[in-house]
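Shown here is one chain on its own, the form predicted on its own, set out as structure tokens.
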Amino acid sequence: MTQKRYQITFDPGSEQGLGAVVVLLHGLLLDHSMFSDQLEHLAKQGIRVISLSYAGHGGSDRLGVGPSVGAMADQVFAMLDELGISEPVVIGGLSMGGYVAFAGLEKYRQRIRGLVLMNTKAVPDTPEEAANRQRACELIRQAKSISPLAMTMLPRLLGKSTMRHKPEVWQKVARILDCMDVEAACDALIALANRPDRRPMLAGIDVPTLVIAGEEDLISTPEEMELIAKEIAGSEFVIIPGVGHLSTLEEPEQVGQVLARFLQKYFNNDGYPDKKRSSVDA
């Protein structure tokens, strides 16, 4: 048997239905959990959807190479030939894995037809950002856990409505946070530190876009989130009401449906783009 050229985590739920292929990419510390109801919904509308966590998340190993987006693309792509996924696919990134989705089309424009951008920045880290994450990664290695950082995470992912109203999306959000390794963490942290700017790149995105904001997102807020979408010619932008950075976890039902309008409008169930546009509502 050959050695798998990646070492991300793909287990038989991660993958739902049949139909265009939907890449879904997750946020910083977390995994391919965060949309595995959008992995439902979506599959059920003709579909073919795979989430997956990066090396060194979810229980699998941390990469063999300096740590970078770039490398988290290519592990993502990789994980596609192993797949014998060869057709373009949609790639969808929150977050973090918006950074990881910006990489791919810088490396791997032939392999993709459509983007969505869910809670996610083009602007690079400011160096007092940066820094940040370098005193965070020393934090995290001196306590042996990642605990004293998903505690300053946690208030700021989560929008005020799912702090009050939802615990258990705190809860699920926790027990995926626990579950992180310390080093894999400051691999995170070191990656998206050094990410480059993608700003200049935005005007030239020629594939179907799709950018998705959380009303009360205090990370990729939706005045920037409307910059980036402004910069894409013929994207849709949509805000998701009282929701906060992890859209996918605090309103999974509405985050699904807008998905699935974008993807019916631009890609039929066999894959191909699709003639017959019609409108996208929030």
Ligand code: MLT
Contents of the next structure:
Amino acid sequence: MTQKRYQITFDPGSEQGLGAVVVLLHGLLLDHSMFSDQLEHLAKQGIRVISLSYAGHGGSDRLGVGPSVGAMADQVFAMLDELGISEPVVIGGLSMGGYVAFAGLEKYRQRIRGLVLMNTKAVPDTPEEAANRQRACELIRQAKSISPLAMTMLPRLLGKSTMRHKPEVWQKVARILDCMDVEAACDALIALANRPDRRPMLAGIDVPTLVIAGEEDLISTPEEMELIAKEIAGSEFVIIPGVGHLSTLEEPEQVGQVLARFLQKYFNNDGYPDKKRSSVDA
Ligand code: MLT
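Please show me the structure of the same protein in the form predicted in complex with the named molecule, now that we have looked at it in the form predicted on its own.
Complete assembly follows, chain above in first position.
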């Protein structure tokens, strides 16, 4: 029996639609359900959308190799192999998902034909940020629960408008964080602390790219996201008003519409790029 090369939670709810393939990659300590609304929206537009939970997330087992964003990208493409998807896909990542998307571009460029960067960063951790992740890991190991980390993360993840007016979003995020295993959380923290600087790669990105920022995002500020967009030739930049770091959960419909517009503009629904309309390919 061949052993699976990835350990990913992939349930029927994490794939919808037929057509050009888009893979959505979630953020730190979250899981594929942060894209449920976009899956539904995009599937109705004739797009095949897949979201997955990396190993150790969404209730799946930890990966048996050292944690890194590159290893997470390997899981994504191994999953596409398992699904028999060999044609190039559009990769969309939110925050940590963006770091994984960058790693995917570095390792699997020929398998990627479009990029969506949501609420993410190109800069690596500063030494202080990396040390904070190490401390967070020690703290949750001592507590035998990720609660202390979740409690400090939550208010920074959501925008002030969401915190004030949408308690259901806060509750949903808290429920997802609550499922996270302590050692899997430490794996992710270590992977992020060691991630490379992606600024040197931005100017060389040659696939149609959409950059989405949240107006109230304190972690990946709109200013920082705009700098990323400016470096990527021909990219589109959109700020979603009234949202923080978790734009897909905070304003699911608006983000779904922005994604759909971008995908319709650059890609046909027959699984091949629309060369005529792609300014980057032209
Ligand atoms: C995330 O949401 O994935 C995190 O904010 C990423 C990070 O801590 O750098």
